[in-house]
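The chain below stands alone and is given as structure tokens, in the form predicted alone.
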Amino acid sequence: MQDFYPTRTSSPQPMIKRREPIIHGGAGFLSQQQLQRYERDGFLVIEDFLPPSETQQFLRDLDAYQQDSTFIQRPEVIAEPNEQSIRSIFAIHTLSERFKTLVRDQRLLSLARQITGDDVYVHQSRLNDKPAFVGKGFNWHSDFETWHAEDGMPAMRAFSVSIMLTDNQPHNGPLMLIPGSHRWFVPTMGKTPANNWQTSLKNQQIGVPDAESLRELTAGVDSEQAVPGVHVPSSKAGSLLIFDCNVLHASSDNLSPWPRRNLFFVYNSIHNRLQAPFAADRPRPEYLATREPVALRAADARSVTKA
């Protein structure tokens, strides 16, 4: 299959203008206006998504995960560097119920198919615990560019769910994101480890974007980005995030004594999945990239909750 977005090359590569559309389809849960703020900036947020006792329901689960010693040892958790908490919990709609649920809500799937314009399968989900005081950050990156690199996404039809469960301000390590670095593949090098995922979901080295590509993006490389510079958005727990699989985001370390935690679906068209890994050896687990996937269709909606 052609890759039209090389990556994890042997000399600097410039950027490349994304081939997509960033909405393929039409009416649903977002506005216009909505649907407009997300094309335009590559993210957009929602207040109020969750009521207070649904985020509750959640947090006790993680909890409970974090309080069971042998939890830690499963393939799917990621712990913090150095620490023996708990810093991901992956393929979480698979482990609980709840979770499970919570991707088929009927709100998630009508958005989904506002943005990719087909049905939809979870290509990933993640809990994402960062612990008070110790919590690490992530580095600079696409996750289209893991995707497509180290599983096989082959174009930028995908899009990622961010629920917050704790509130995310600016001192305890919230996301940070580029506006309108969406329209814009930036090929990363440095070839791919094997087995790159056991060091990388801990601290990315590969896979990371050049520092003059950070700077001409966060400067504004065309006059479809809105505001040029790096969004913070700091939203009380219950709040909704959808960012764009190719949108470029990090997050600092949590020195603050409140956790941040947010739970991660993503969603991909059901024509975009995996391939043969672009530039890896071989595709990384199940757990991490769906490659037998089920459509989530309109029956498959369910209300979960109204905020």
Second form
2 protein chains.
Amino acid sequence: MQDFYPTRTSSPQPMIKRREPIIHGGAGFLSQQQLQRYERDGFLVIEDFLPPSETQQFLRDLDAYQQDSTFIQRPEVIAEPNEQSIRSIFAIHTLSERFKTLVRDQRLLSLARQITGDDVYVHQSRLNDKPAFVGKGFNWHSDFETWHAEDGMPAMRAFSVSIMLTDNQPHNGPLMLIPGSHRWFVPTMGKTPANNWQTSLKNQQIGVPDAESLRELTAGVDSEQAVPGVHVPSSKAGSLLIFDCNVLHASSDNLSPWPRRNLFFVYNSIHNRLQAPFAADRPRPEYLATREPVALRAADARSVTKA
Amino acid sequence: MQDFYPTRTSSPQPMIKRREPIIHGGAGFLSQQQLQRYERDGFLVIEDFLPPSETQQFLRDLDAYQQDSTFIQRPEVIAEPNEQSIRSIFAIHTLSERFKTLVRDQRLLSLARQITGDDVYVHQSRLNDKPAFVGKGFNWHSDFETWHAEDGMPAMRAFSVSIMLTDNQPHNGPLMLIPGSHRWFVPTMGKTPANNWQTSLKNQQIGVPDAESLRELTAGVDSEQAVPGVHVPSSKAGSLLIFDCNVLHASSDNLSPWPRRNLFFVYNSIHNRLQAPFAADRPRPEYLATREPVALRAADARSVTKA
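To complete the pair, please output the form predicted together with a further copy of the same chain; the form predicted alone was given just before.
The complete assembly is shown below, putting the previous chain first.
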């Protein structure tokens, strides 16, 4: 299969204009105005997506995982560099009926069809639990760059939703995004080491765009009306952030006395299934990247507290 | 001399209620309302303190220092952990006539008298130049805790001003402060190592308050009406931040493509001069802590561009 987005190169390469549309579908849960905004910026925040009763139920579930001392040793669980706190839990939508129901929320599947124009499956799901005081940040990256290089995702027909289980504020290491950056693919330099994900999920070094491209994109190169710069959504627990697979983002350490806990679900078009990795020796484990897609059907009940 | 604020202890110690008033003086550059706010929160932001022509002149001065490759080897200059970028320049008010004039700005000396009720001298001055991408943060600390332990500052009759030379925004590692925390002294644990400042100015480990005290103070223990939590002033270049010597603060890494450059001047009452360090073997160098105070007299002209 032809590689339209070569990356992990041995010499600096220019940015590549995105080939795929950002929005593939039509009407649904998102209004026309919301879709336009998402198309322009590469992300969109929707407040009050989950009521407090539901976010608190999920936090209780996560507390239970934290208190289970064997849990951190599971392969799906990535520890903080200090090795004592949970940084990420992957494949979280397979952990309980409640998460399984949430990933099939009718509203999420409706907007997934609007964005991808297709049936979707869960390419990846995770909880990023950035613990108080010790939670470390994430360097600048495009998710698609990793999924293309290390998982073999051929095209940009995927996106993420982040459901904020705690408030995301300037002081607890919130997500920072570069509006308009989703229109450009930034090839990164350096060969992917074997089992790169074992270190990259703690502290990413490979797959980080160069400083010059970051400067260009934050200055707003061909950003089609997106306001250039860096945007830091400051949102209450229960908010939903929808973001394109190729929008550049990063986050700082959490120095605050409060954890910052966000759920992430990645939806991919059923017609964009994974190939051999484009820039890695072998695929990552199934819990990081689904290779046997099953199209999602909407859950019966919206309320996850009933699950 | 009696030590009212024992710190760097070998066992956990409870917080100590501040003995000194926060405001010692009367009318001056700050309005009564501004003084009340400063007294309540422990800090205050004043927008448009310097016009763009002046902040840009200072930035040009700093660029010249950056471009001088021998400059980073000076003892007053602290490098980032990567050793290639400037993190801090101390004693900056002695570097040029322009900085010397700014530290004597009539408005600054007026508010210094309002706060300390006394003649003041420069206990310390510095530029914190948090460079783009690689600028590292500062862990939680009270400046007074360090100045008391390592410099021998006896009482809380000092404060800092931070003059923002670039915009301070949520994404470039801005200062985070805990409103009301200036009313409590948090003793920290651990003996001060010899020459601690050589590492602490890059990455502070000793002198960091415990998690429980940080949780209590952000929850608003006896904070006299200060809104509890963590406050992150988001201010334009040219703004002035005034903050008490004992207010707890921290800052995150700067992951943005822009430097975050702030000037800091610390004013101390001439009657609060340094003693032997209260919790260190020997005093830090003169460029970190002035031991021979000279009371400041206001500069003739306000405009530093004329200097």
